[in-house]
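This document opens with one chain alone, in structure tokens, the form predicted on its own.
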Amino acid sequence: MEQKLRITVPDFPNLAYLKTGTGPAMILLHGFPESGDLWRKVWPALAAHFTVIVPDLPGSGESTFSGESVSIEGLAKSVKAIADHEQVEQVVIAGHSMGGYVALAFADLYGSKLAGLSLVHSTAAADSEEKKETRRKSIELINKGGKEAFIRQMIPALFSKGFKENKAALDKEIAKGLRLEAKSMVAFYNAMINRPERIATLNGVSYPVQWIFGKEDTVIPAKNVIQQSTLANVNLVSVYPEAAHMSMLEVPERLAKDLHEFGQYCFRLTR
């Protein structure tokens, strides 16, 4: 049974998350400019084997944050607050894109709680100076009232050529992106600009690390990240030839299968 739950903790007056399934815990963290709903085609298959927790990160979906800004570390603390509320001792976390940055911050802060870490179209590197400047220009556009133009340009670039041929599906994702408040867009982009490199976080870690790459991904190309997939003691790597940056929508069955197998492997190691 799926439940939508809410808790309140300092700095985060309203943390909303979905909980479904039974078994060891798996947390799914969405990227920008999405909400937890991004994982809707993946969590039902996982819920047959795991207690699946899918937060709306603060500032997205039904979750909020105090003030005008957030940090990647603050978002990780909100995930920890949900895990503590659910009395989770060991967890596999899968983070997509920005959600991967949050998962890496969680690993930095609370690594002893991790049974495994899955980085789905994400990277442990910090933004390059060129990427930071691109984000700053986007912030300027959003602050001038150009949120809709930004989303309509950004969303299509996340998907494979095949997915973009389905105009109805693409329009649906654009509509979802437009629901995100301009305040949150700016806060998330500033958080990503200011995040540190976390490559050292993965050096020799004892828990397994999974890497999911999309062959058509132009946002975080596999060639830019593949060297990171040798850092942990145990690395599992999958390349999806038919996907770009959004495999949970482009090839959800394959992603669900890979996350299921990864989760089972991780929790066998903890027994």
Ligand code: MLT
Second form
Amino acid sequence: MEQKLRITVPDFPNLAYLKTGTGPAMILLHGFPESGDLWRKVWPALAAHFTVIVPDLPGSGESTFSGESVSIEGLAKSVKAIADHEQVEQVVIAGHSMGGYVALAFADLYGSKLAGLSLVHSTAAADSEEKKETRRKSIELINKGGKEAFIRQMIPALFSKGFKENKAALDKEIAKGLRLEAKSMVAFYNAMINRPERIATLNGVSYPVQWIFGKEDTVIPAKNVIQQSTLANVNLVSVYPEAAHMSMLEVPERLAKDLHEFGQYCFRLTR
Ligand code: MLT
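Form predicted on its own done; form predicted together with D-malate now:
Below is the entire complex, every chain and molecule, led by the chain shown above.
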């Protein structure tokens, strides 16, 4: 059964998340400019094996943040608040792109709670100066009322050529992206600009780390990140030839299978 739940904690007046399934806990964190709904094609298969928790990060979906800004660390604290509320002792966290930055901050702050960390089209590197500059230009555009133009140009660049041939599917994702408020977009972009590098976070960690790469990903190209997949003591690497940055929509069965096997390995499950 899928339940949509809502809690209130200091700093986060309204945290919404989906909970489904039974078994050890797996948290799925969405990226930018998405909401928990991004994982809709993946969580049903995982729910047969895990208690799957899918937050709307504060500022997206049905969750709000107080004040005008968030930080990647603050977002990690909101994930911890949900985990505490659900009395989760050990968890596998899978973070997509910006969700991966949040998962890495969680690893920094609460590493002892992690049974495993899955980085899905993500990186432990900080933004390059060039990337920061591009983000600042986008912030300027959004602040001048250009949110729609920004989303219409940004979303198609996330997907593989194959996915984009389905115009209806792409339009649906653009429409979902447009639901994010301009102030949240700016807050997330500033949070990403300000996040530190977290390469050291992964150095020699004892929990397994999973890496999911899309061969067509131009947002976080595999070639820029692959070296990071030698940092932890145990690394499991998958490269999807037919995916770009959005495997949860491009090849959802493959990603669900890899996440299931990773969770099985981390929790030493037999099914
Ligand atoms: C995302 O998918 O979360 C963003 O593309 C991440 C980023 O812009 O660094």
